[in-house]
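This document starts with one chain, in the form predicted on its own, laid out as structure tokens.
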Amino acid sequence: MELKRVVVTGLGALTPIGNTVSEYWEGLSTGKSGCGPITKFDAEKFRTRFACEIKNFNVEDFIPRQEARKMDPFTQYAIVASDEAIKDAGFDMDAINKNKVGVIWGSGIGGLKTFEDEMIYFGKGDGTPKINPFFIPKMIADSSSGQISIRNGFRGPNYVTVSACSSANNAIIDAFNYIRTGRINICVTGGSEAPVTIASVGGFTAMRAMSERNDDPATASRPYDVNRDGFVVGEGAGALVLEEYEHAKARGAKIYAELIGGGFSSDAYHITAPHPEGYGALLSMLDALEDAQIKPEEVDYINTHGTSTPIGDPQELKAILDCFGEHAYKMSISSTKSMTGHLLGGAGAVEAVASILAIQHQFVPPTINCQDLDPAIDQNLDLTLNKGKARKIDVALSNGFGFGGHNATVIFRKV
């Protein structure tokens, strides 16, 4: 079977630098941090008291109050980037057949916040079980695919996939797969995540996961630096839409790259520490080189998974030497992470909007806060530190990892 090709005609972001596509890229290029102490609860008590939050948000802006009230915060920023690409895509909804739309999403733990906010309730009351009727559809994962589906009327392949921090790049292949194989002409994909909560953070704080920084929280993200004591969390959504290239030229969509392969692999290694030598992250760079049918020198960047953890950064970043060989001294590599903090489950899909801006812009994002790089990391990969820049680029890849072993890598090519 001929495979079609797949291109991105739809782009939104709602991010901790950014809540539109201009203001996450104006972000990016410029190297801001999205860092601040917690204002979703109290931290005080919490040896991590800060996150990458997004600002200046209000959903009643964007979903009418009664609505919005049906919908945990992570579904709100699902719908919120995805009503920005789908309008960025500009279809006329009346004419396109909503049967071959999808809409398939990712996100690592869904609705958190709606859980904590119940159990803390009940808790707190006499044992009636006294449970908000809308709980269960607020919380399950699938929300936020199936509100974006319910409000667009796209009756074409609708779920969620959830495996952790490389959810969104599953979603984005699952997508790209379903479009290539001819089974729909369009899918919104993409994730949100919105882990800024009290189990979140404590619980990555106990498993000593998350940065400590609390003298400097603009600067505890830093990928690469060997200070680096952990990963930022962050919030947000990144959405994209993707089309099939032969019904995107036909109504004259503008097309901001074409995705041209994924690749998977599992580290079967441990469930939240990679694989050593980064076998797991070299397999998925493979699996997707050999699905795009390009070889290793033809890509020109890298926005790595990059976490700012101690164990995370050398090891993908030997993968990506045992990929790429000589050539990866010749790529720009960076690490959004260090400005948006770690999204879980919607990483992936606001660096794909990362890495498909660098296409457009023919831009590198910088990785900010790296002050002194990390002796055992090769000082002679060009890792863009504290500063993007201008060069070419014909092909961006971009990586997702996830507790559990997952893998999951993307690849997009200037049209």
Contents of the next structure:
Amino acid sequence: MELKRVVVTGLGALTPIGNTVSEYWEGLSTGKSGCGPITKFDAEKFRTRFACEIKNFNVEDFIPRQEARKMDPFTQYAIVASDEAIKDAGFDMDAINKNKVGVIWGSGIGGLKTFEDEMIYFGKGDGTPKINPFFIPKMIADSSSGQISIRNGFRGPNYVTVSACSSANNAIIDAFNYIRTGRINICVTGGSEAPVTIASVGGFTAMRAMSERNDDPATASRPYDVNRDGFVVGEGAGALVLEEYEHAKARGAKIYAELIGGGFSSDAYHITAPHPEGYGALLSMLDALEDAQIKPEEVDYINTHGTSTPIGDPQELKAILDCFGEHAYKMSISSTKSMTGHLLGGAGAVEAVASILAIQHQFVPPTINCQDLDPAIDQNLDLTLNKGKARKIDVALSNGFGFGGHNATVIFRKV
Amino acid sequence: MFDNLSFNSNLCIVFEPQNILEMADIAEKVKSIIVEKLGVEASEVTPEASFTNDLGADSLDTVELIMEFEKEFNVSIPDDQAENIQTVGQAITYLEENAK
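With the form predicted on its own done, generate the form predicted in complex with its partner chain in the same format.
Following is the full complex, with the preceding chain placed first.
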């Protein structure tokens, strides 16, 4: 069976460093930090009191209040980012076959705020379960893809992938597969998360996974720095419209890049710790390269998973060295989580958008906040520290690794 | 059988005069809950208006409305009674009779 080509024809972003794709790129290319004190709840007694929240966002600018109140924030974010991507794709909504348009979204958790609010309300009562009838449909992770399809009338495959921080990469790869096998023409994909909540921040700090640099939040997400002390949680959404190449060409669509490969693997090692040799990460990248049918030497830029945790960062770089050999020193590598924080299930989506924009602008966004490069890290790697740079980027690879040992990698190429 | 819930709500109403609602207050509160939850204009919320046929409520909206009435008026509306509350007027009448 001959596989069809799949291209990116629309992008959307709602992130801690920009509420649209153009603002996001402005933030990425100039090295902006999206981090600040937590405003979403009273974090005074929490070990970590900062996060990468989205700013100046009023949901009612995008979704009528009566609809918005039946959506958890992670779904609201999904709607806003996917709206931007769909508009960007410039479809004639009456001309496309909506039965052949899928929505495959990623979210690591789903409606956590909704879950918390309802259980807190229950806990304050006398044990009578006065649970709101919208609780379940707001909370479940697949309400995001469901709401996107309801809003746009897209009747193709519709579901959400859940694989922690690789969720969105898994969603993108599934969307890719449905299009290249000819099952659908178009798929809205990406991911979102709204994890700046008491349970999430409390839970991740209990694992000692989050940075506790409360005296200087803006520099807390510092991948590859010797003093990094954990990830910074972020919220928001990234969206991509994927489209079969001939379908896009026939309607004269603007094409950002081609999605040429997706790879995945499992560490089969530990529920939270990455494999110490980076074996799962290596397998995922090798799988993606094989799927893309390209040589390792063709990759120009890697947007790493790079969460700023002591253990995770070096193992991914080791895997990159094992995968690419000498070529690893010729590539540009960066962690845009240094700016956006870690959007968990939405991370792969905003990082895919970053990788595509890097190709479009032929510019590598930086890894900010690295003041003292960890001596345990190979000093000859080009980690794009603190300042972005122009360079030729034909092929960009983006990694996402999740608790549970899930790894997923996507590769985009300039068209 | 001793009914703890209604006993509490009765106690509440007997001893806390601020909870004694005038009929006009009930109608106004019902209307404002409907405007808030269904996102409709106050002018549409007439006594004859049906939640589902006229005000755009689906089955979940209707359940939520009943729960809001229970919360606001401190009553417990049994399912067999809730089924009979289909219009704004029926809600007001039920609450005028039971919220006291």
